[in-house]
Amino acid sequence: MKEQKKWWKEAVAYQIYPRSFKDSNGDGIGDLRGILEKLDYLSYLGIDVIWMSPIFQSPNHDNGYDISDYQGIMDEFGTMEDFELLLKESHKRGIKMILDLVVNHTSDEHPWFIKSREAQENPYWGYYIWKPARDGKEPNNWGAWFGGSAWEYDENREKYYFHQFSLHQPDLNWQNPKVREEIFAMMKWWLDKGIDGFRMDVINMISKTEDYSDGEQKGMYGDLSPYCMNGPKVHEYLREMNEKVLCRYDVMTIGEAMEASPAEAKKYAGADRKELNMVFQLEHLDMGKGKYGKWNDKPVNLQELKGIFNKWQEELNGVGWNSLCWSNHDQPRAVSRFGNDGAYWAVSAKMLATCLHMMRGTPFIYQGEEIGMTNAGFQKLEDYRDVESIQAYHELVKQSGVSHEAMMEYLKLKSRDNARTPMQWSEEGQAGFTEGSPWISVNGNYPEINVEKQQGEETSILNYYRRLIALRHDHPVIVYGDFCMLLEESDTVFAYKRILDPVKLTVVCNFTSQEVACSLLSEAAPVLISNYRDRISGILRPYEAVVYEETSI
């Protein structure tokens, strides 16, 4: 089936975590004026879309993912006038903008929730999920994603409210049509301002089953995921959203769908489903879970990684559209997790970029990935700011017997704060991020890894990303070509073909620090891009990536 052309398929997106991108006023917190200052940098990079993590009013128990006013700008980030100027200047440079839509839950300081917890019955009582106690305790054994029970008792209502994440993030009751009407009206308000779409936070969790029985015991609590993910009415709600809002605008929509399979993704993002354009599949980012979930030091298994990518490429072919990412604000840094942030830092960062950007789907670059920013390397628990990391430490060390030393190593590998250290702009103090004291410490390697330095180096990671983005814009095969995995059994090489007759690309990537013999290497085919300047016959050097282009006559 011929792929229908869409602007969002041909785009390269760039995720900004505003708190950590650029501070314009010296308070140590990134802001909208800071992003405005760096629009020319983003134009230089060549990206087409900015996705900003939440900029809305929030008490920041979860860094903006707990929203208290959907139509107000967070005080620390600036004003609505600042936003409108940023949107205007982005569009002037040909850059579209999508916002984070966080509508599975709100802040407990949102006016809806404040009214919902009042003792006297009112129209907002049904905006959230409330349940009576069971035998004087929580309604069931479900555990929240950030640790602890998923239920919190409220003295006013004399009931428990449900929260999948922090107790400051009560889940909205999507079964209530008034809730949906409020959300749809808010979406229209932003789209009428001129934004170009939404990334939808945990959107596959908005529908819960009617069965609130205990979940399978996993650690201290029961597993809530079978009851809250891909629920019975989620597609009904999204089709309603599309019909009443999204279909009226030419927008990009991408849903975060935790633990979704390709079969589920086809339902969310099937071309004929009238729901979303695509989903963020996080299966490859969730690899290696163990007894304590993600908190372990298991290395990446390349065959498993390849199998996941191949599955998604094959099963969505002709049916839906893939998103492509190595990291985001909830994940460790890509080069630290999937590459080598030591001796082979630069070549492995370029290899990872090549491997991802040549695949079929819309690539998402997380801020700093384009200069090879690494994990934070924090030494003390006090250095961390992330609610999930801090809660996991206390729960696992104090209640589950994990040693302090082991947990600190797990945090260095997997904490969300690894992605949240300030953007490294220059070798000036605080990496050029702020003239004040940053809200979270700057990574100590900023004098070596920064934008200013890499802009002046022809062979830098940054300029390699610019070449990859330009190639995607110039070569339709990279966007619309078929995907065919090669060397499926190899535990060292990730290789595949892209085919859009008469053009064929062969992409070969070494995921190890060793030289590897590879039969796919060609001495005759022209090289489209490579992270080494020369070729060695039949051999891939450590973390080498090469893309060959052939044209059939």
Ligand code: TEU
Given for the second form:
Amino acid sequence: MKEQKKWWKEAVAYQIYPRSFKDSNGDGIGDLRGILEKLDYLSYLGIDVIWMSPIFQSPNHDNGYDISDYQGIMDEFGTMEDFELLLKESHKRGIKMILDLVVNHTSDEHPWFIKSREAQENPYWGYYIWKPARDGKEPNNWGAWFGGSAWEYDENREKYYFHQFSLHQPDLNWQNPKVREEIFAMMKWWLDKGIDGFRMDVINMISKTEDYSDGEQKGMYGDLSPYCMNGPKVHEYLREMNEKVLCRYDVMTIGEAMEASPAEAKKYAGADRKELNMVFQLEHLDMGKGKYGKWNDKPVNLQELKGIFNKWQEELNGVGWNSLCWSNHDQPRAVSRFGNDGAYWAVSAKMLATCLHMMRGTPFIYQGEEIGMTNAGFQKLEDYRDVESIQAYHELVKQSGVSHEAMMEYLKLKSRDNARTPMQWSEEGQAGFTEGSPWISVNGNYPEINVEKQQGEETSILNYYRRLIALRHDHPVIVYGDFCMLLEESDTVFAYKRILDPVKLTVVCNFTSQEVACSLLSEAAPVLISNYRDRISGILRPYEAVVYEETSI
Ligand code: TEU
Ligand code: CA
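In place of the form predicted on its own, the structure of the form predicted together with this ligand is requested.
Full complex below, order starting with the chain above.
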């Protein structure tokens, strides 16, 4: 089937976590003026779209994913004028801007929730999910994603409200048409300001089943996923959103869809479904869960990783569109997790980039990935800022008997704060991120790993990303070619073909720190890009990646 051409299929996106990107006024917190200062850097990198994590008013229990005013800019980030200027300046450079739409829940300081918890009945009572106690306790055993029960008692209403995330993030009641109307109006307001789309936070969790019975016991609490993920009305709501809002604009929409299968993804992002353009499937990032969920030190299993990518590439072929990412603000750093942040740091970062950027789908680069930023390396619990990490520490160490040492190791490997240390701009103090004291410590390796240094080195990771991005823009096969896995059985090499007649790409990546023999290496085929300067016949060196481009006549 011939793929329909769309700008968002041809784009490379870049995710900014504003709090940690660039501080313009010395208060230690990144802000919109800081992003403005770095727009020329993003132009130089060559990306087409910026996705900004939430910039709205928020008490910041979850760094902006708890919104108290959807139409106001967070004071620490700047003003609406700053935003308008940033949008204008981005557009001037041909860069589009998408915002984070967080509408599964609001902050508990949102005026809707403040009204909703009043004792006196009012229209906002029905904006959130309230249930009476069961035997004087929580309505059921569901546990929240960030630890603890998913229910919080409110004395005014003498009921419990439901929150899938922290207790400061009550879930909105999407069943209420008024709630949907408010959200749709807010979306239009932003789109009319000229933004180019939305990344939709946990959008597959907005519809809950009617069934509020206990979930399967997992650790201390019951599992709420079957009751809240891909719920009965989620597609109805998204079609309504599309019909009332999205279809009127030429925008890019990506729904975050945790634990969604390709079959589900086809419903959210099927070309004919009139819902979203694509989803963030996080299956490869969710790999390796154990008894305590993601909190463990299991190594990455390459076979499993390949299997997941293969499945998504194949199943969405011709019917939906993939997004591609190695990490985001919720994940460890890609090079630390999937590559090697020691001896093979640069070469493995480039290999990972090659492997992802040559696949079919829209790539998302998470800030700092393009210079190979690594995990934070925090030694003390006090270094962490993330609500999920801190709550998990307390729950697992104090209540489940995990040792302090083990948990500190798990945090080093998996904490979301690994991705949230300040962007490393230069070798100046605080990595050139701030002139003050940063809200979270900078990674101590900034004198070696920073933008300024890599701008000056032809063979840097940064310059390699620039080439990959440019290649996607010039080579339709990278965007629209069919995907076909090669060497499926190999547990060292990740290889695939991309075909758009008459052009064929062969992508070969060694995921190990060993030399491996590989039958796909060719002496004759022209090399499109590689992270090694030369080639050894029949052998891939540690983390070597090579892409061949052949044209049949
Ligand atoms: O993330 C969805 C989500 O469930 C993540 O919290 C994920 O489970 C976890 O981070 C992996 O350890 C979105 C946002 O991306 C995240 O930053 C928010 O905290 C969350 O929703 C609530 O809005
Ligand atoms: Ca600031």
